[in-house]
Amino acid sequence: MSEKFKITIDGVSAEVEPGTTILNAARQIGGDLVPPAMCYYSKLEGSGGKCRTCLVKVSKGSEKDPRPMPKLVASCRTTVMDGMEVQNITSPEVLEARKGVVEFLLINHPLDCPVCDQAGECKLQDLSYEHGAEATRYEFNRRTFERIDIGDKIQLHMNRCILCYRCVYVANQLTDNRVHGIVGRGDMSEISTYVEKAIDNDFSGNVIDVCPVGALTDKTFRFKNRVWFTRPVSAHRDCDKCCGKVTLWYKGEDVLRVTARKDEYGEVEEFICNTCRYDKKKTSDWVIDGPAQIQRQSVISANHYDGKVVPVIDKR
């Protein structure tokens, strides 16, 4: 049995396996001090360092060594040492730099949250909440993408992207054909696929699930409903290409959509093959488990179920 570290974040003691980052040591303990991630995202590999909304302060290094780190780190990439003391939510300084990394962020973003299909379940509006200011001071012209079809099911609106990287990632983890990803350098840099290809390996649609923003939507889906007027539920059935295990959107008795499951921090659980996410839009295809989880801040939540009473739908 390997000897664990102890570490504190804002005042709370836990102790975690050698190798540990501090925002997944922060996300064992739980709770407000776990710091946001925009790029990172547990289930792929070498996410993380691209956005820095997860910015920490290192106020003790370790017991060895308990000089504090001289600047701010990202807490994705950054291990936990034996006696590690972090400030999150409790540094005027971190909160400041995530102000500023927010207002970075929301650049070259447009306005456009009523008419966009992540709205709800969003994490930059919900990191813009948080520690947006109320206006910003970019004077310049903002950079603008003509939307594209990057496949017969998805669309790119690279306006919104702010470049995490997600989705290339997971094109290249769980496909042998990735053919897209960042071309350009700086300013000029975007999302975009190589010249007349288009993305259509049976696991594309997971880019649209790890999207942390609407740059990436499904397009059968488009336009259809506002996610909080639909109803999530669980759902599973017998798939050979993955786990079959989703989460139903529902509009009376419509099936709108199907995405995966994902856990609190808004991670996919497991990632679902294109058959089940775009051929299987009848109930009568799936086993239902019940009511999807639905976190109580959430805007999904509203003047939805308490969790207890199963919907009733009608299988035929």
Given for the second form:
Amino acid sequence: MSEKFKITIDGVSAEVEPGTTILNAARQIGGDLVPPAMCYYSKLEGSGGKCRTCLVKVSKGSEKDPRPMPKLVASCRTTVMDGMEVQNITSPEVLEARKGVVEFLLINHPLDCPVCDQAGECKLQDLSYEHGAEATRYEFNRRTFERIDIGDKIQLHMNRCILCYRCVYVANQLTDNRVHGIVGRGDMSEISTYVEKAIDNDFSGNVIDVCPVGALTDKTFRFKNRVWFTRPVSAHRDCDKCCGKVTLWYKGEDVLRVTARKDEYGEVEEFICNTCRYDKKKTSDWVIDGPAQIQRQSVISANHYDGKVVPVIDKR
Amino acid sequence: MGVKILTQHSGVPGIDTFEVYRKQGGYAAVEKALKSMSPEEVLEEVKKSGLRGRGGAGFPTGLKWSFLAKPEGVPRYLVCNADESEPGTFKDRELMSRNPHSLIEGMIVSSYALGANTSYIYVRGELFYVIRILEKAIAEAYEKGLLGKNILGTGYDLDLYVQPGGGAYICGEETALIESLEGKRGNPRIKPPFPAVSGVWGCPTVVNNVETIAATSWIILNGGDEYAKIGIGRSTGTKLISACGNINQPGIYEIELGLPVEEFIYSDEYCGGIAGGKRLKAVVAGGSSVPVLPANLILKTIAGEPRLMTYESLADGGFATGTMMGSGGFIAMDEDACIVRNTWNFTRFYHHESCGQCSPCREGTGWMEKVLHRIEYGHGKMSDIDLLVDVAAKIEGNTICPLGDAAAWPVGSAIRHFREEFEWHVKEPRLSQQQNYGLAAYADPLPVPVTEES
Ligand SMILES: Cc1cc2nc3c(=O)[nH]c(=O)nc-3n(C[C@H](O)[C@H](O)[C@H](O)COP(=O)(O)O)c2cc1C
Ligand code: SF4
Ligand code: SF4
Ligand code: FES
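Okay, that one was the form predicted on its own. Can I see the form predicted together with its partner chain too?
Now the complete complex, all chains and molecules, led by this one.
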């Protein structure tokens, strides 16, 4: 019954359900033509549209109205029309805008990956590698903050926050009595908890998993190791609060960290509870399923590429 | 003297009271619309009038109203945008405080056309005196049966509320306004969905400027065709212009669209020429977010035609040599004005007012502000000028709401037209603090007007 819409991204066509966003259509195709996403998170309702890293050019609106869209659009929030043609990596304008966005994001996010706990799992690290300039043109003081403990398990380092709002959506959608959000405006905005409150909820740990950079980190894991030296293993347990499906991160025989399982875009498959995340760090707590799939962009997967690179058709 | 629609009662003592307003013929449009016209007929008249939104973008009001979704059993809302906080724009507050009933009358007529039974006037919080005036007038209107249940016995119900805002510029952007009205942080929503489909409380909503709504009563009373006769082409009717800067007679003027800019600046009926007998250097014609133009380009288009106060004429030449009508905030700068300082000042405003949701605006406005500050205070580098152009270009068009564009346009246009002045600030940091520069290239070609002193 369902009529599908045809979309062409960088010369590669696909048929998708009406209502699909350009970003998700691109994800269905896969490979290099998938726009990067720093704020969109498929498991969080209403997310996306803010970071502007996923901007693409719509060079043909639809079969009915073939006019190009006048501005670049956020692919994570723009739905596909039948016959739409989109340029991502084939548009110099998109690459230029994306370079601009990366430059803006790096104004208040230090590229000190060697001392950041998220190194190896950070979307901004990948993005700046792909789109960043070798030097910054920004010569003014950057904003700096003290680290803040929000609860006994989570540390916030605002220096690294890129205000993607993902953790705010988690707090909104997964926890009751939200105490965590954004205060201030413009470049004075800060992630914060309500004065002196801690995030205290069975699902609070998920803010760590969604943070695309190293702003929210797991205090039980911080600096125990670099992620690329750890071995991710899929495991599950019977949990009365969550799905109980996780990734255990091993160093030798020890479980150093427990996270939700993530897909190739670094998004969790299902959110997990704090008991699974923090209190179950023995192998005997878990049923081991086997080696975990590794994120597409992670350095952990260096040399492990699964070869899913869709060729771009040269239309000259 | 041109036709006066919005300021027709100007100077009538006690016009802010129901009695006097009624005696002056007020609320006749409500009577006409509710008693003898269907909502569709009211909408049709507004369409015929060619009225365009006076809040900045100039979108045709009738067309905007016709986009309003009308699902069964779902309420619709009209929200009046009285947030007015664009630097240089100060027309709505005057209209509301001097003649509150004219807005209320417009709200009733417009709400009727849209099928809204609850409407809001969202007023910038600082304008507390305006809120008081409006609330008093609304209470009077309820008392006289012009608001509430079964208005004038016609069976139409309307409740009207005044909602004070917190005083953030971004809350003037229609979707941020809706968020704020709902009691949330005033962050713009990502469109689509547009308010016409999902606005206040997720219901179909129209957001219109004060001046737009106030004009509808006259249109209903006199007919859309009469309104369309005023003005030129697609710029119909009258427009309030708030004029300020280095002019002899700053103030709010109601002009017929089509008035030559030159006449507006130099005639005694309006701005009365440049103060102190000085020469005009630059104009920001539509509030601080529109591109600034040097005197020669604001007076004449690039084709040498006189520039007119119409949407089309002001925009003639695109952003290369033209500007926008915007909200009608007309800021004139004389030969002594420092463009760099002025641009820095505007940018300071946008930096302060960015909501911070999207990366280009959040980070870019602050960056531009810092670079401009450095140039203005004599520590700039030549490369800063191109850096500003590039940063502005990377913000423009890439943000969620038009505040990003509003921040980028003043910078881009100032450098486009006054680059030498920026360069001079870099080259001669001390001199640039003391004397004006570049007048010969930019100032108006007219003879210096004779003033009393000279
Ligand atoms: C940052 C920003 C601030 C705005 N402020 C106002 C305002 O104070 N008053 C207003 O009427 N429109 C303002 N607007 C325009 C509104 O979003 C909207 O277009 C307008 O209220 C529509 O009314 P109109 O169709 O009658 O012009 C602003 C827009 C932006 C982007
Ligand atoms: S703390 Fe992390 S998840 Fe939260 S807004 Fe900042 S970058 Fe995003
Ligand atoms: S452009 Fe600026 S004000 Fe508008 S949504 Fe983005 S950050 Fe907020
Ligand atoms: S991922 Fe689309 S704007 Fe952030």
